[in-house]
Amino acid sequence: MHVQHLSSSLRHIIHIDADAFFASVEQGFVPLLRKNPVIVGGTENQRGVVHTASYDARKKGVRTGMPLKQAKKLVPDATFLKGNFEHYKAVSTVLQNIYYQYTPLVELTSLDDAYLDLTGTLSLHEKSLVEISREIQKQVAAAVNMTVSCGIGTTKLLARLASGQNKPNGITYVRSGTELEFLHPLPVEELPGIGRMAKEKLHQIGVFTIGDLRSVPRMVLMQHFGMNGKKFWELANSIDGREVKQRILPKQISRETGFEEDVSDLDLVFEVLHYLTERLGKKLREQGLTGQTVSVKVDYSDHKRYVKARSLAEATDCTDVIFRLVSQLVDETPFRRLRVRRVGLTVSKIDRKDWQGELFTEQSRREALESTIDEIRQRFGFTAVLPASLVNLQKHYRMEKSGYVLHAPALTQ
């Protein structure tokens, strides 16, 4: 079957992934730590899990997500650290400043990785892509005493997958014309969008590698996964037109809606705020963002407005955590005897989603659950999974796959 490839041969993209970032930063700040394995995630006696381990700890079997106590048994001489997010942000800023020396088109996807689009800039640098990558590695080592791995390709997909092939401190170049040869042996779950559920379903139909996936007809994948199946097929065929874009953090993310008629049913008001929280949490996770300050807005029938805000101990993208705070704010809201005409919810102090403290087992479970819910909603529609209390909204609003049709539909996306 002939595949129409995008004209990607003119694109030159480097993906840079800092090696064992949190552990490497800790070792950079404290040189004595370079002599011992380092595990970041909490102290050795805590109930949490490993977030990052230095490569010498990884060689002894330590993996991300492993209970700290188990890691201690594998590497008894390791140094266990809770981590310092401010240190990580400071080092990330240094890395960014290095990347911007080579191109203004830098897309920072987290503290420790970034895409650089050097399309059309090679004549300015008078260096090859490999030479530029090696130069960046040297600058990073000199500035923060750590290593980064670089992947070079004609698309974001290829560059990202390539950067993970020869870690640490590796450079992998997927040249134009060799894209499929590079992709085919890789596990199918390496493709973006293929989570645990999609992986299990693909394994059930005999698809284990990206090459296996490419051999499945596009329509068959669409029957199993909807429009996601089309995306999976395109990526397996190295069709990826995504551009490298500078990401500007929004100051806040809001969701609000008005009622068709002013209401005095406070249970309905509470349910609508709960639904807006579900939408807002999903939006945060989609964009890889977290928020720390939550505010609830209530507009009354006399056109007066009440706003109550409070900050969480740390930023989050967890719907349940946000809703618990929303519930507290609603309990403190003076609804008086007036009807309510409009409600809104805002999350501010937005930041990119990066680990910001101890990663406990319960938090890991919660993130896995929300990831599964998001995956189900992406495939079957937002209303495929809803909290039981929100089913009552069907008495007031029409329910479609994409969500309830509120009276301010432009504000419910």
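Take the two forms, superpose them, and find the largest set of C-alpha atoms that agree within 1.5 Å; that set is the rigid core. Residue numbers count along the first chain shown, from 1. None of these values were measured; they are calculated from a predicted model. First, how it differs from the form predicted in complex with its partner chain.
- Residue displacement note: F259 has its CA displaced by at least 2 Å between these two forms (rigid core superposed).
- R377: CA moves 2 Å or more between these two forms after rigid-core fitting.
- With the core held fixed, the Cα of F270 is displaced between these two forms by 2 Å or more.
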Second form
Amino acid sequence: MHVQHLSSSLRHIIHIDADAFFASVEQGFVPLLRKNPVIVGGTENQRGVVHTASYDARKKGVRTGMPLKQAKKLVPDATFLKGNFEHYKAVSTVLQNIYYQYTPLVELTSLDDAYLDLTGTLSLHEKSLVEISREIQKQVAAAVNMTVSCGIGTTKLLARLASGQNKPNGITYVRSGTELEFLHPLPVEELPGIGRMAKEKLHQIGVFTIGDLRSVPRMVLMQHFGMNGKKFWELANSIDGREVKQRILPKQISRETGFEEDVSDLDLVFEVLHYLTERLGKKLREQGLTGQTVSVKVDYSDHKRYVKARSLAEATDCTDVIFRLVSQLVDETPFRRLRVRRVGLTVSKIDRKDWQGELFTEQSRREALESTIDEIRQRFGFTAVLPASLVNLQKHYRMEKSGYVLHAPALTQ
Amino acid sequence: MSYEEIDEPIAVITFFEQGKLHPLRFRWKGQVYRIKKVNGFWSVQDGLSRKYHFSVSANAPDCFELTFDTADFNWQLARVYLEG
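Okay, that's the form predicted on its own, but what's the structure of the form predicted in complex with its partner chain?
To see the whole picture, the full complex is given below, headed by that same chain.
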């Protein structure tokens, strides 16, 4: 503990979280939208869930993940939008450029939040951390018409938890020496890694706040949660040595989509998974990444979910290799006598592609083919070249140059 | 708020600076609109060309979405957002 406090007091980290990002971006682009609550996730008659709601909609009870129809009942005068990934990407780039004015050590964790490590650069600015945060907020408001909340702390955990305390447009500073005092009353599920299952388990043993968690011996937590227990104990005691890294590899890349109506046509389910594999393979190659573990997810009409995952012998960025594994996983999926609501796939164990492939093998021929397809798609649009089996999807989805317009395009890139 | 898809060619006075383009005024159906503020911009790759979109407020209560296509250097009025 003593050593941790010595080292953590030397770090100055700001976590910046854009407030109701998707909704704020839309309101910033079209100021007329500010007159009514905005809900992003789909049109009001569409099935699907709320992805982001503006704060005035949240005040009326709308939450992320709530069915759109329920949100419509709560806020009948809301404007419902499908969302546009290009809008969010553009605004995210503007935000990043602002952050880099203050430090080169910026870790972009998603489109709408980032960590800034000012440990080495603070003295250059001749301003306090709070002043810098305020300046960033002003710059963001001027550039993109939206607000961000800032959390300042000596670790990433503290900065992240702090940014959520005073939303929207707030600044929360957890000063060195007050870390435990700050953490103590917060609900235990605020800690990273504590999901629904872990939260229930902790509640069963009488742990509701981070303060409660601190009082549980580390060994007891390890008995319940294995190595995660050790991590929980350390975080509850404000021990967090994670550094702000300039560019991190994503842990996983996912593509998923829901159906406008639940479907029983398994050929359609398979074709959509094939299409998602094509998108995912393109993304891997664009980013110069490979993945090794593939998982397929099927959500049924009774809201139960089936997930099956398997690892490849070697990491790959080859759509064909990934799709063969996806096909195997789908073949092994015990399709129930229920309709399917949603499908998705995820590639994990992501790494950089920094190895030389073998020459004159089937694999190298595949790679050459995919590289050519990527080039054609770059020039003429994604749908310029598609596997023949995917042409049938035109019966169900509108085809644009950039791809099929799937359900909830904000989420399906 | 509602919007109408227009997709009509328009004439735009544009200012280029440091690799960025700033639309200043546009003429649509004989009327000139002075752009008061660019509320946002984004771009979309459309095959080989890139389309730049600008969401702007002009001297009217309404907002407009303009697009500039690098394939033919033409401007279009894509949408008009209307109050009510």
